[in-house]
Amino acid sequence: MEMKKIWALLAVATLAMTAGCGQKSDDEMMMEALAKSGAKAAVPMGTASVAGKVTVTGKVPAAALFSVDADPVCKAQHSGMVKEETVIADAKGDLKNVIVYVKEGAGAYPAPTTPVTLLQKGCMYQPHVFALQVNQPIEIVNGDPTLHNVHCMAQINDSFNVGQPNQGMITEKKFTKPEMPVPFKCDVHGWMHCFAGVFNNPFFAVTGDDGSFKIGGLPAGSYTLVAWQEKYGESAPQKIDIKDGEAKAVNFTFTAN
């Protein structure tokens, strides 16, 4: 008798922990599921914003002119000299392919599924200047019909040095570890080289034409942000603390030299 008791409060204990599952709630799941796994679970998006603009002031040369006529297919493609692109800025000293970012403050984000692209055509890298994601998918391609040989010079990650032969190949590439910046060049034509931020966060913007960007999803808190740029290198850091909804305005200013 005293067995089948037993037997009984077991069956009762094993339903309730049954239904104590089925009204756990996704979050709840989801950090079972992140802590078997061994991940470590996301800090969640914000709704707060960081804006404004880069900007360098003196006297900025102008772009260096170089010539492609080494192959005749990337000749075919421009109609004489090439402009240099480490420093692009317009008459205000507004500047273009700059890496703005969160330094310290941001926790980890899993990585998008969606690929940057790296594209090699008229026998240049296109972006000039870009950033992505730790794990995030990089597709390189061969936009041209000539011999490209990407070689990522990577420190921290696992560097590479992949032959694209062929016009359309496609290299998928991925970082594993936070790194800036990352350069590449091309061993065949002396004169592509571009630059990669890797990052374990979503919170950078590579600034446009007028030297604009913007960070948005922040979650409130404080943060430390930096601009980079490939010749005048990283600026002074800018502290900032932000709530939910709010947007900010921060600037940066680097010196021609």
Contents of the next structure:
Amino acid sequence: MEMKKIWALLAVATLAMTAGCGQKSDDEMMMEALAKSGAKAAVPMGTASVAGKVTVTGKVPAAALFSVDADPVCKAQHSGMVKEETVIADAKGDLKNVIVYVKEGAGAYPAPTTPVTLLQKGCMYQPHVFALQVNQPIEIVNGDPTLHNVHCMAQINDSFNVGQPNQGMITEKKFTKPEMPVPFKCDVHGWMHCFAGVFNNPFFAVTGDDGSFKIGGLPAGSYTLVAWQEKYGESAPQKIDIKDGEAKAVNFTFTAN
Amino acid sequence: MGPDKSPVYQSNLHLYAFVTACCTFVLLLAGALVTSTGSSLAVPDWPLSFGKFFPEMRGGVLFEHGHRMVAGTVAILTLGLSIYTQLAERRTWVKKLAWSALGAVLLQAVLGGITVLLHLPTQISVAHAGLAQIFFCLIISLALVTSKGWVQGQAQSVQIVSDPIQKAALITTLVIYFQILIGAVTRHSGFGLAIPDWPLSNGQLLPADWTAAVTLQFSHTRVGAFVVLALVNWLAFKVCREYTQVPALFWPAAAAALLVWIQCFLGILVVLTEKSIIPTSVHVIVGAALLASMLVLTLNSFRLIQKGNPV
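Okay, that's the form predicted alone, but what's the structure of the form predicted together with its partner chain?
Complete assembly follows, chain above in first position.
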């Protein structure tokens, strides 16, 4: 009986050692994955940063109002009509929900394992605009006590349309290729839509309420930055040369039409 | 001596076919509403809806699942019609027509499911729209050929006054169907507002930039509409003048003449209201009604107008 236990322990230990010898470090696995994908090898994260504001000039029309009465559950979560989120700008023209990203000059970087969350709450998408990296998980959560369908209308990546009939349901997805922008909609509630940007590097940001953004961790180099807004589209590109530790200011301006 | 294949009018069979035709018309409206309200993918699975037979009927689900329920009802009615025709009808070709209708509605259901599962590829969605009209025509034909007028109509055969209208009616029916198909391609490609104004095209008599979208939309809203309008009016004028005493020809022609103008007006409204739900959906079913009226005229003309066989 004792001998049997000893043999069993030895067998387990041998298997564990064999597995351990064959195991690769995370870095090695990441480099292999990058090589397989044909992506340019990642440059280590740097210390430079770019920050600025995105504004809109000209007369920005007041946000249109829409009704969510088609679903009593949605209606119960709002007091009256709801404002469209297509253009959100303050009195100074500071634009919210603009994706600013490095269009050229950055290599491919491994994706974080932390998922990005897209929440359906009050029959609205939160956030309305977001960005993530290639192969970074995205968790789509139904926070409403009503049914939603999550219809991703990707063109380069695989599109999908999944049903979430119950509150609390979570669907996890990943995008395997860079794509900008990726629209989402809910066909149950026609007013629900949002946009994602998918990048193969972490050098992107979405502007906040005051239109500001900051992209950090840039290695020294030359980059082309652009800003994208769902109504105004992509801005004119801005080229920058940046050194280690440098903090550059870059601003973008859209014209309301 | 073989079995007697001469037709016998059966009011119940005709009534059943007529009710099925009415339900099919409602089904066309339900289908049109699905696309017009942007609810085509509100239910992402098929044949179940959110994994259930009856999901909560909210928002777009009301239209998409509602369409499936009406379609299910029509499919069951068509199955009943096929069986009823098989048992009660003497004419073999009418039995075949009924089974063809059943085949069409089943194929239509599969196309509907595929287009949902594949996220509305244009080809499948257009095929679904095109087959819907063919199925409607089959059911209309069944209602017509089981009617008293059709079954007992040989005695009413009319004398040819001038050129026969059969060929013209047949061509007009085919042209209307083709125009509906162009409309379906325009609609399901998302080109409905490629030219956003009317009667001008982006402020000019002819579009300045002939992209695929503009060409398609122009073909449907200008060329096709004009051809259909001209053909239907010419034919209706001819029929109403020469066959005034033949209700089976006069009324479908008169109905087509009225419907074609309504249809053109609705088409203009679709553009000017930026594809507002009601005019867009009504445009689809008035198109179907126009096709049906011309089909009835065509079939009746072949049935009633016979060379050298005056009244």
